[in-house]
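In structure tokens, the next block holds one chain alone, the form predicted alone.
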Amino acid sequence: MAEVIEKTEQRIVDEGLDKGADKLTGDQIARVIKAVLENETGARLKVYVDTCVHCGLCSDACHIYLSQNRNPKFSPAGKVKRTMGEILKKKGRVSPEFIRDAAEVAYTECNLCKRCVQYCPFGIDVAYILLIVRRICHKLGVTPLYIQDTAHSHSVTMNQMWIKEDEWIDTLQWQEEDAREEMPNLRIPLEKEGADVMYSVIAPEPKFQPNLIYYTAILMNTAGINWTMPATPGWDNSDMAMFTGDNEIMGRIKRAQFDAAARLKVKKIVMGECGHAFRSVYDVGNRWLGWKMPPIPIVHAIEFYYDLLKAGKIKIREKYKKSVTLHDPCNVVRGAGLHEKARYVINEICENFIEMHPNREHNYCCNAGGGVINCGPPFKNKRVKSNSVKAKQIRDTGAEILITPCHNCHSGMEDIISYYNVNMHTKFIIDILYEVMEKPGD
């Protein structure tokens, strides 16, 4: 473990952090910090900072701290002390070098998973504090290059993969054509007004995993759902701007999604298997826009599958035979309480479900969420080495398949499985549900 700590302490070269910090002056830093703290925070931040007694009870909740040989600097309280603590102590008079290092801590050493909040005796939300640090760094132009590029993509094309509108429509028509070989009457309805459901995905699906759209189309048509997908911007529900601190772009992205649903007069939005996207429309982006709750009901895929199975609209032909375990995504379990519904779905479609421990809201984060995986290749080794505790957790189950109903979790867990040589494969719920469900003509 000492070797891991030594390597993670080496300076990682990142153009967004390094060149951004080089352009800063002390007066500029102090001015931006003052503006953010006075205009965008309030009693909440002050109470959190003033209340923390550095008792250390949050430490064992953090997968990064546990995986870094319990080095106190990686504890939640330690990360706050190294960033916001210094900012407040010095009244914003910190150096460009400090901002560069604070950005690396805030963007790459915390997943904003909120596990530590459950163990703090005062309920201090460390994720909120580090999001404020990210907001300051964003306004100073000091953001990891790869995640900033993703936010730029959203600002230009309203999706994170630079997919043009005609390419998006072409992909849906391609998946519809392929699916019609299996179900001749199948349609992926575009721009259908008055549908019960608007189905929303993240941009990596049409770019890299269009099979997931195929599977969902089969599911929707088999269940007889009156559904649609938008052909215009607003179809991508991913949101890295939420994690860069660019709240303005985040608001534009969420507004586009809600506007698309309102224009199509749908009854609800069903989100694909993504955790951060759900968080962005259910807990963060909606509130930036002034809504306590979303203006149109939001349903995550887990809850959607649960409702279909409970209502008998989807029947299982034969349960999945391989042993499976379930990773509880932070944003839909700690953030939305869908852990029991997820287990109902898994037990309905799988024959041999093995719990990992701890589980449900106590599960360890995948170390990919919160924008950390989107900070890109420069931080990949740091990221996977900072979650050996997760590798042990999933290996101890002995399961053959790891179900991860979240895109960032899926990618992050694949990296961990590969790095630590865990004999396991990852799947989404829809991968297995498509395989085991009854379809017309079976």
Contents of the next structure:
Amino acid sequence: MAEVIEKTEQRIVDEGLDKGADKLTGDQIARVIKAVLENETGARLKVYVDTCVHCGLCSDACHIYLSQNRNPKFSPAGKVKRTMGEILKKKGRVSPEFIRDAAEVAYTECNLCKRCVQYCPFGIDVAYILLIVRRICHKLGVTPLYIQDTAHSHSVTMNQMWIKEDEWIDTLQWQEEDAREEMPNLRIPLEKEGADVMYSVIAPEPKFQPNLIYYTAILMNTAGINWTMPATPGWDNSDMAMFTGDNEIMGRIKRAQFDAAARLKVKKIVMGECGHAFRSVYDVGNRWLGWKMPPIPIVHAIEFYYDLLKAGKIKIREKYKKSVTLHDPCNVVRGAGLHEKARYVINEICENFIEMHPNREHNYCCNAGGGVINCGPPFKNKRVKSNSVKAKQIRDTGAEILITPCHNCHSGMEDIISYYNVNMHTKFIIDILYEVMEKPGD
Amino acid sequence: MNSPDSFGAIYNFVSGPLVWVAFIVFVGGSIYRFYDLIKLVNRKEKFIYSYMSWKYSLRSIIAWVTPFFPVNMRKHPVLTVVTYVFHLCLLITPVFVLGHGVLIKNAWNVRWWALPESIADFMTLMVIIGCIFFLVRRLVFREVKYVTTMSDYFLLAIVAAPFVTGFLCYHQVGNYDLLLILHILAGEIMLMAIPFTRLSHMLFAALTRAYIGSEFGKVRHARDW
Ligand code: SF4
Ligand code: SF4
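Take the protein just shown as the form predicted alone and give its structure as the form predicted together with the partner chain.
Whole complex next, starting from this chain.
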């Protein structure tokens, strides 16, 4: 039955993958694979591959497998078999067609969420293995078109959305002006040397959701934080290069951000509600640059709100009335353990918090992260269909509001909510915090 | 095995020099695998050391040897029980079965603690049942079948063989002499296979857990079970 369904499924057309693969030759593929495996992998890959006993126990961890009728080709070990397994078996002598399909698996059928690591008796990191596959595909020039465009943008502008420097500054000034109507002496301080906090956002905020910067400006000013934002590249903490496998550009982006913070002599970087960006500065990009931990403390929004509320710097006027549930974003929960702080914040600002199940480190991924949503419209249908378990999980809470303190999750959940007709709205924490906090004019 | 003499010669060979070969390959091979691994880490991924933490390594290992502690074990209760019983019997039986103790006594004149025969017999049966269970799992469950390769069936056979032959010997079913020699050979093959096949998970499981446990504990501040 599964076979029949697969055959009738439309093959997805993506120029980046299809045309990229057309240009390849067998020799080139073998050479690149050899180079990546020899120069960039070592004991971890070897032990993972040698130790995996093919027990299939990781399957139940993966929302994609669970949502695709438990089709084993979507299980974590199944995806390794279809990619790295074949590559190693054939010693790199695989066809261009194979690389195209392996790229589709690695870029669009795995969110690198690492939930499967928690389910494997040996702790085998399938996400790591698939990231190596992405690295190979990147080096072969076979990457999905849309996400590649964002990597290009990073490379040219040091931000993800092709935003020019004057547009960035304009946007901040425009938000400052607007916010001054509400709070007359509000500032969004640009380039303030020696501030305590450098606030950084992902490029989609100034592009599509400048209101989030507005809310944060109100929060910062109310709490009396000595903060600044850089006017130069380095303000964007997002990082799609990390997900295309373009580690060199990832390194440049992260360096730009750390440099901006060092130039402004700030004590820490605070970032907005984004998960992948946190992963990039805290876990991946810093390591690529040779820093064991980030060279300057990085504080995710959840933790920042937590600190403000704990210290009483922000007071709540009246708690939010509607029932809310929380989607724990992989990158800051399985990636940084912020789940209890998130719950503290939500309980401080909302009256009625309902847990979804599973939760905390065991939450299901949104299926947008890991760059999957950034692979764009060609893969949207598949992405949304591959997360029916998520739809069920959030629907079962019966909550009216779904809090998603991560941009990728946020967009991914909106797609899921509309496709599965779940009666729910998504919000960031700051949307609610802004609404319920005491402001100086009150 | 036509005459008692040729049986004696073969028996002496498989239970003498070949045992030595098997143990040397097993111990030497295991040391080599560890050595090779450490060399690889030093050459390419030295940073791994800086992330390792005893505390979180042990936390992870203890979590995963405690029955029904990890979420996934609770999701598969039958498999969990079979896996524990299987692995315990697999490791304990060969070391403490009476027959092996007698051999050790004869060879080195050291006293060896032995399991009561009926218990050893039962444990052997558990290993065999475990192997059958794993085989059925591989054949029946789609998610297991899909990732199974020929080598997995071979390995299962390599593990089952010493126990099946040992069980038959003990119960004197079939040609005892032949089965005894097959039993010894099978045991030796299994021992030698450990460092060089997926059975090496016996050697590396603690290491993979220690690494990921440290990552999760120290960097991710999250549970890995
Ligand atoms: S999506 Fe998550 S659970 Fe599924 S294979 Fe990738 S990392 Fe593992
Ligand atoms: S990755 Fe782990 S859980 Fe998955 S098949 Fe391999 S050993 Fe089993």
